[in-house]
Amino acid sequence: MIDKIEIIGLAAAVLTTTSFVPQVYKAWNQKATKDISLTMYLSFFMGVVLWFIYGIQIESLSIILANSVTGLLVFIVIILKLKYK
């Protein structure tokens, strides 16, 4: 069973992770990424990877899920940034 604090973590994970969906959608549809900072996204991606590893180490479902999905979304933005440079 998931404890109460993990439910708060899952709610936070859904909110923060879904915040990247509009950016991915816009970059994908408009095929334009000139206003996106590659440096920021690369740095953020590395931070997300570290959070993911941390989540695995402490066995936190919310941290693992949030950072795996966020990592995928951020990675897509990075790929689009490089593709549409």
Contents of the next structure:
Protein chains: 2
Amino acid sequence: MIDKIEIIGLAAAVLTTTSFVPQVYKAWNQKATKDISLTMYLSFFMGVVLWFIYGIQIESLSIILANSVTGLLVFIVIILKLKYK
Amino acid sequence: MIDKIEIIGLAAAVLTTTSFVPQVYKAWNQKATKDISLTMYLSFFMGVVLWFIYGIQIESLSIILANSVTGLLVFIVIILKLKYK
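With the form predicted on its own done, generate the form predicted in complex with a further copy of the same chain in the same format.
Let's see the whole complex now, leading with the same chain.
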């Protein structure tokens, strides 16, 4: 049975991870990324990679799940940012 | 002595937290937030609050530190987004 603490972690993971979906959708649809900071997304991506490693080290399902999906979405925003400048 | 795993966590925390600074700076300077998704930042903010609670529960300094500062920066982006639409 998953304990209460990991449920908070999973809920946090779902929220912070899925939060990038509307940004990907907006950038994809409007083909406009001028106001988005590339520096933010590049450093955020590097941080997410480290969080992923951290999650594996402390064996936290929430952190591992969150950061693999977030990493993918953030990577897409970076691609869209480079494409639409 | 802080162990190696928490150093990875702290490095991840620094990167993902400070990554919002260039976005706050860009939005503040250019007074333009059209391409930024409000939905993303609202759900990200809720997630950060949950990560903060999670960090307290598992007593992880990295997660507590990261999410209190990130929460503040994300809150500022939300204010700038509402101000400059």
